Structures are given as C-alpha cells and as structure tokens.
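In structure tokens, one chain follows: the form predicted alone.
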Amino acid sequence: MNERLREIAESITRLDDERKTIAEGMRERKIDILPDALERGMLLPVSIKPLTTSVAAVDGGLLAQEFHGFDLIMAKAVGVVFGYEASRLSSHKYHPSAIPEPEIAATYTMDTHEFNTYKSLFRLRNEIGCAAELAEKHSPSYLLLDGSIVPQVSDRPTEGTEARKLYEEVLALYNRLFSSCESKGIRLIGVIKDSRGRRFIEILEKMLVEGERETLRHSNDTSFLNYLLREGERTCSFSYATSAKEHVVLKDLKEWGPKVCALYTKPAPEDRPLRIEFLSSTPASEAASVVTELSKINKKYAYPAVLIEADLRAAMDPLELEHAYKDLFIRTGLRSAMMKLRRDSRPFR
C-alpha cells in the first residue's frame, strides 16, 4: 500500500508541475482568439468597483433516505437579498423567511438510481422556484445561484419514469425564472465553487501540442485554470456547450439553451479560480466584476457572502429526518414498510 501511495503522490507531483509549465507557456504566447470563444483574448483583466446595488442569492438543502417500503425526502430552499452601498452591507431580508419549513415527500416504486435522480430534481424544484419568486417579488439587480443556472446530465431521467414528470416541472420553473429575470433586467448568474468541468480545457486543447494535450486531458478546468490565471484575471466567457442542439439539457431548455455562456474568475490569490455562468443578455465583463467583487473577502476562500448566508440558512440537520421519521413511525405502527435497510441498522458497528 506505502509503495502505490509513494507512485500516486508522485503522479500528482508530475502532473501539477506539467499544468504550471503549460500554463506560464501560454501566458507568454499571449493567445488573442480562441476557437468557440465570444470575446477576443485568452486572459482578461476583471474591473472592480464599489458595488450600490441589491444582490440576492438561493441556496438549498436536502435530506434523504431509503427505507424499506417507501422513501423519505426533505428539502428546503432559502433566499436572502442583500443592499450594498459602496460595497458595504446596508440592508438584508429573507425569502420566504430565515427559517422556512421544508418541504417533506415520499416515494415507493423507485430503483436507487431513479431515487438519486429523483431527490435531486426535487432540490431544483425547491431552488429555482425559490429563485423564480424571490425575482418576481423583490426584483434586485443580481440574482446568484449555488451552482449551475441550467439542470445537470445527470438530473435528467428516462422517458416514463415518475422523475420524468419532475424533470418537466423543473425545466418550466427555469423558463419562468429565465422569463422573469429577463423582463425585469435581474443579472442571473450561477456561481460554482467546485467546478468539475472540462469545457475551457477542450476550447484550449486545440491550440496545444500533442504532449500538453495529453497533459490536459487529465485536467480538468479549475485545476489547470489556478495555475494560468492571476488574481484579478479572468478567461474570455464561452458557449456552455459546442452545441446547443447536441446537448440534451440544453435542447430540452429550448430557446434558453443557446443563450448559456460561463467564464472563470479568480477572486483571491491563495484560492482556486470561480466559474460563473450566465445568459447571454449579461455583459462578460459585468458579471465578472460583480462576482469578484463580492468574493474578495477572503485571501484563501473566494465566495460571495450572500451566497454563504443562504448556505448556512438552507443547511438542514441529519435530526430532522430522523425527527420525521420517528413522527411517521408513531402514525403507523411496527410495520414492514417502516424497517430501516440493512445498511443502515447494522447490530455489530
């Protein structure tokens, strides 16, 4: 076991130091046009100024699990919108109240794989329609989400499933927030902590040489991206896709999908770069600089902190879904239906 930890910590040595390597080369080559790109210039500098204005974020919780007759799912989404005056907090109220109720459901035909898709359309129908009635009644300037502003590959389910009729709740919630933000000039932007994604990396692969390409190709682009931004900088924004008709989420969200662009910031010079993603109607530069604006609170954790008061606000307790479950359990009874699996109600640890 010593010896395959020593061989993948040397991996991981190599592979960082070879992403620093190609990243400063691609810094002094000064690339000005990137294929798929929507603005000239591989790097640019992110304007930052004092922000007067309101910012609202939503955040959600979610609590589930698997008995063995029936599923048990929580969750909870919570708004807060903040005034800024000279980037300084000035005002600050809750949607639909600091501490709302969950919502509570169950389920009872489903596989685990259709659960795991299940509970999480369940979070986005919480999310967004938050989202879409903090925008109606409040109408601030900017609107951030935890995480992406489109639904996931993996959130959507197969014809004729009961997830699927979730899925097509949650697509017409994003058209009513699209619609919403829209019509009343709201800047929509997703903000992603831990991006996982790999776009800016294929955009960059076709300007590199067969050795940097096999580097990057075990990059993704926040691991790469720490290395060639700077603080302060930010990419060119970009297409959410190559192709909006070949994507499946983006197809299903119509005349929306193509107008899906993202970009990455870096905030703070001791934490990794930001992707921000946004409609199209949004100037680049405009979110960018809201964004890192408001995620320079922190040298080494960039994130904005209305988007941190309603993580903490949507954060939900392990207890509460042992509290529900217990309430259930004196309504029904010593029944089969009520037994925990297996996995969780181990004698012997």
The other form holds:
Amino acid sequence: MNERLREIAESITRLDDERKTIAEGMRERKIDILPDALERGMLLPVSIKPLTTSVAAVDGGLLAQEFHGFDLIMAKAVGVVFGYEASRLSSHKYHPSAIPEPEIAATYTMDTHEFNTYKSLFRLRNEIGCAAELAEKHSPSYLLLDGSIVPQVSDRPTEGTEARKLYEEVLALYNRLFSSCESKGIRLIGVIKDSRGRRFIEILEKMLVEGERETLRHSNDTSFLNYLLREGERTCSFSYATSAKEHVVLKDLKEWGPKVCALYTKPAPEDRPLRIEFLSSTPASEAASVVTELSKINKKYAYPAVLIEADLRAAMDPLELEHAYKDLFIRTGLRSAMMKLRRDSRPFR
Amino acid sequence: MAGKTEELGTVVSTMDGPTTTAFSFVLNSDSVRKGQFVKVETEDGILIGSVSDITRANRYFERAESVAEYERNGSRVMESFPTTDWEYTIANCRALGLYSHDNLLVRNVFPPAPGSKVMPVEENKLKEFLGLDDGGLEIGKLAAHNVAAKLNLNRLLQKHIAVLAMSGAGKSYLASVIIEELLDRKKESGRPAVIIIDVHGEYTGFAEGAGGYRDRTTVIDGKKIRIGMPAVSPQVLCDFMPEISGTAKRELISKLEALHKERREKHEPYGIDDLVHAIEGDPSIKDNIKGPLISWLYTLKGQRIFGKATYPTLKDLAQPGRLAVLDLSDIDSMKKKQIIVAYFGRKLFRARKKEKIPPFLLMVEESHNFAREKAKSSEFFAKPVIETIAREGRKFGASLCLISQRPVQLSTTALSQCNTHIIMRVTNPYDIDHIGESSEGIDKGMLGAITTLRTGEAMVVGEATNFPVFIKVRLRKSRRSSKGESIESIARKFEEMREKKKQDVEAFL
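We have the form predicted alone; now please give the form predicted in complex with the partner chain.
In what comes next, the whole complex appears, and the chain from above leads the way.
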C-alpha cells in the first residue's frame, strides 16, 4: 500500500503543478473571447462596494433512515433575511421561523436507489418551497440558495416511479420561485461551495493544445481555476449547458432552462473559487460582486455569512430522527416492520 | 435579583440528567446567579435546588480558529452574524430537598421532568428551607438573594464554629460581625459572654471611639496579664515545664503544696520567686535535681507571666453581653501566648462547668498556632484545653470559635467538633483538600468555588444552616482597630514622625 500511496501522491502533485503551469500560461495569453461565453474576457475584475441592501438565503437539512418495513425521512428548510448597512449586519429575520418544525414522511416500496433520489427531492421540495415563500413574503434584493438553482441530474427519477411525482412537484416549485423572483426583481443566486462541475474546463479545452487538454481532463473547474483566478477576479459568465434543450434537467424547466448561467469568483486569497449560478436577467457582474462582498470576510473560508447562518439553522441533529423513530415505536409496538436494518444494528459496533 | 413570580427557565434533558440529585435548566431570565436557590414543581412536591454553576454557549464562538480568522480580517463576527440569537445559558443545579404535598421537607427521590418550569423560591420559604432564624445573628446576606443570613444562635454556637480562610479574605472582619451580633443581643434573648484571643490586636477597635461597643468591651493588655501562683495547681505548673524529670516534678509538687499551705494560713500571697527561694533553701533536695529545677523555674519566670495575683479575673473576662479582648499583639513569646490561652481557657471552662460564669464563646485567632495538628501536647499547652472545650463544651454552654488561615495545621480533633464551618477564600490546595475532608456537605463544585470567593464572601456549611449557603458578609458597625491600618497610612505616619523628631532635635540644638 505504501508504494501505491507514493504513486498517488506523485500523481496529485504532478497534476496540480501542471494545472498551475497551464493557468499561468493562459493568464499571459490574455484571452478575450471564449466559445460559449456570455461576455467578453476570460478573467474579469469583480467590483465590490459596501452593501446596503437585504440579502436572503435558504438552506435545508435532511435526515433519513431505512428500516425493515418502511423508510423514514425528515427535512426542514430555513430562510434567513439579513439587512445590511454598509456591509454590516443591521437586521435579521427568519422564514418561516428560526427553528421550524421538520417535515416527516415515510415510504414503503422503494429500492435503495429510488429512495436516495426521493430523499434528495424531499429536501429540495422543502428548500425551494421555502425559497419561493420567502421571495413572495419578504421580497429581498438578493436570494441566495445553498447550491445550484436547478435540480441535479441525479435528482431526476425515471418515469412512473413514486419519486417522479415528487420531481414534478419540485419542478413546479422551481417555476414558482423563478417567476416570483423575476416578477419582484429579486436576484436569485445559487452559491456552490464545493462544485465538481467541468463546464468551464470544457469551454477552455477548445483553447488548449493536446497535452494541456490531457491535464485538464483530470481536473474539475475549481481545481484548475484556483490557479487561474486571483483574489477579486471572476471568470466570464457562461450558460449552464451547451444546449438547454438537450440537457436532461434544463429541458424540464421549460422556458427557464436556457436562462440559467454560471461563473466562478475568487473572493478570498486563501480559499478556492466559488461557483455561482443565476438567471440571465441578473447581470453577471452584479451577482459576482454581491457574493464576493459577502464572502470576503474570511480569507480562508469564502462563503456568504447569510448562507452560513442558514446552514446552522437548517442543520438537523440525528437524534431528531431517533426521537421520531422511538415515538413511532411507542405507537406501533414491537413489530417486524419497525426493526432496524441489520447493518444499523450490528451486535458489536 | 429575581422577582417573585418571574419564571427563571425550563428544565432540560442532558446526558447527565435530570437525576434525583441534579438537574439543569436553560435560562430565560438573566437574573439567575450562581448560588441562587430555585424551585421546580414535580410530581412529588416542590423541589428546591441551588445553582452550582452556569454555562453560556454560542455556536458562533465554539471554534477559536474561525473566530480569530473573522476578527483578523477586520470584520467582527458580531457584525457579520446574528450571534446573539445563538447564545443560550444553562444553569446546573444541585437538588437539595423536596417539600412534599404535605409540606414536609424530605429527600428527593424522583427527578424533575424535562420541560418543567424553574421559579425563584419565595423569601419565607427559603428561610424555612435553610433554617434561618429571624431572631438569629445577621452576618450578611445570602449570595444571589436579597435575604438576610440570620443564623440561629443555638445552632451556630452550641456545637462550635470554625472560620477558615486565607490571610486577607476577611476572617477578622467576619469574626467582628459575629461579635457585634452577640453584643447587640437583648437581655431577654440571652447574651453569652465573648472572649477573644487577639494575637494581632485586631479587635481592640471595639473599645475605641465614642459610642459603639466601647461600653461593652474590656481590652486586656497582654503584657499586664498575670497568673497568680496561689491559683496555679502543681499539675498545671508541671504542664508548663514539660521538660522536667519525674523526680524534679515530685519535688516541685511537694514544695509548691507546702508553700501554698503555709501562705494560705498566713493569708499571704506568693509568687514564683517565693517558690524558687523555697526550693533553693531546702537542703533535702539533691543538687542534681535542684539545679535543673531552679533553672526551669527561672525560664518560666522569664516569661513574666506568673505573679502573686491573677489578672484578668473571671469577672473581667466573662460577663453576659460583654466582650473581653485578650490583646496578645505585644507578646512575642509563643510559649507565653500558649500559657495564657491554656490557663485562661481551662479556667473559663471550669468556671462554666460550675456555672460561676455565663455561657461564653471563646474565639481563638490563629488557632492553628494554639492547637496544631502535628504537635506534641507538651509543646502546645493550649491544644488539650481547646480540644477539651471542643469535645465537652457543648454540654456546659462553653463554645469555641476557631479562626485559622491554615486549616490543614489545625487539630482535627478540634476542627471536627466545630459543626459549623464558615469558609472564606482559600487558595492553598492542601487547605482546600483538608476543608473538603473535614466539612460535611461540601461537594467538589463548592470546594472549587472556595478559591474564587471574593473578600467578604463566605460559605456557611454545617449545623447553622440546613444546607450549605454562600453569603456576603454585612458591613461591620464597630471601629477597625488602629492596628489594622493600611501600609500607606503607617508609612506616612512613620515619615511624619521621623520628620517631627528631626525638627525637634534641630530646634533643641
């Protein structure tokens, strides 16, 4: 194993060094136009200025466990609205409350794969529903989501399943959220802290020679952009997918699919770039500016404070699920359906 | 302080409780303080507890590294996050006792339910619960409560008191407050006599200044204290000369008895010189006995303590509602101080047994110097006397108050008989351990709190109260002794005096 670890370490180091070299080379080339880019310039400065506005954020928490005769899911979503005066927090409120009650559900016939999709959609329904309500009730200037503003491909269940019905519900909520934000002039921005996307690299690859392409094939956007971007810079914005009509999820979002854009920004010198997603009605420079201004308060952890607060509020303690299970147990009594899976009830660990 | 109807918090379920002996509650009032008594309604009745510690928590400040990082960037965490919303405070409580539905105070045998409301204890209930007495000695106020700490005289004195604290924590101040309370008692309430062994002259202030306690105080200058030889029994004299041999002791007893008989017939007093002459003039005593005996007697004479008559008399020392201060501050010899304490302690106790004097409280400052644990009785003459009063005094109305800054050095026999301990700040770990071992009802948390007590704060544990309580000693009414002046004042006076002397010399020349 030692030899294998040495090889892995060498590979990591070599790839990282190559990324750095390619990035430095690309910076010198001062590329102005990229294919599929929505604006001119590969790298652009982010203009930041003190914020006096309201910024909301929504995050969700999820707990789920499979049992012998059923599966239990608990989720909750919290919206936070921060008021800023010259970038200083001046007020805050929560939607629906600071400590909302979780939604609980049980499923009975799903296989593990479908259950995984279902629980992810269950969480999304809570989050996007909460975001839509918050937008309608509080009308913040900016509404940040923890993660993408569109469902992930892995969230899309096959036709005819129970999860599919939930997916349709989630799509409807996305539509409601987009419509509310557009009609109220709310800038909807998704902030992805650990993006594994490769869309920007795919755009860049067309500008590279074969050897460089090989290196970038083993990279994702942020692992490469960490060397390409300097603090206070962003990439040009680009469309979420080459063709929204062909993208499995974007096409489900109907007219909103083609409007989804993304870019990367680097708010802090010692942290990696953040991916942000937004609708095309939001100027890329404004989206980057707000997220950078809100994230630059910690040079090692670039993430908007309002999303950190939402994350803390939405976090769920595994004990909550345990308590719910015990409550069910009291009501049902000892029966085989209530038994924990063998993997969750090993006798010695 | 907590209002009467204010809800203080809610009992929470933790990894450790609630149990029958402890529970925690999350505060919804900022009026809760350590040491405060609270009540919770349970299935069995009203549970009374005391707050042993309070913890504040905030998730935003749990990780020092993150806090430091945000602060380093010039934007304070509190300016970026709603940190105050995340703060919560938990009070940990000791469950002390339970008032059953029949209003009987019983041991708690069932924990309070999580979610139960925690309320303040009403003043009258608190007094009843702690065993405070409206007619008792008011030594201060209960910490975290606006309730006078009035200790029942009988419970406090009958089984003796120990005041334990490090130097400067307020022992003498507290002792003065206790004395004031005893002197202020009305005749019909019962007034014991108070005698204090004052080794630093800290209590002479009771006799200073107009008004106050001057008319009820007698200060006895240690240099003027004498033990009349006619009143000294041969055995007592031998006790003060532990080095002498058995033969010499026999000769001494024989001579002293003869001298005593002879002078009594003639109605003449006698002193230690007369005893020395009698021994010197007796040819029947062998020289190898006589020489050392004379030598020891001269050593004893050198203490300038033995005379022809005793001063002070029992009347000077023990009068109802009066204070006698034996001011030993000008006596350097430890042996002489030992002799004084041993002689007058024994005399007071015997007189009390015969009911010749009123019940008394003998307060012994620096008591570890008079009743040291690891010392031979032959070297510490006062130790057996103090231990005797500690053991037997209760039956005869002879009470002790041992005041010490080194409890670990104090006789365990004497200390264990002191059923009320008033403990002020102590930081020496050996002393803290010793207090923990010798004071019943003190748990680890309380022991830890002893090191953090401020001057004038004390913990009362034992017979005087039903449960350990923290108190803030009240302000004294008596004058502080001029010997208790600050270093600044003494230094200023010294220089003024020296300048005056210099001016006088210059004027004279």
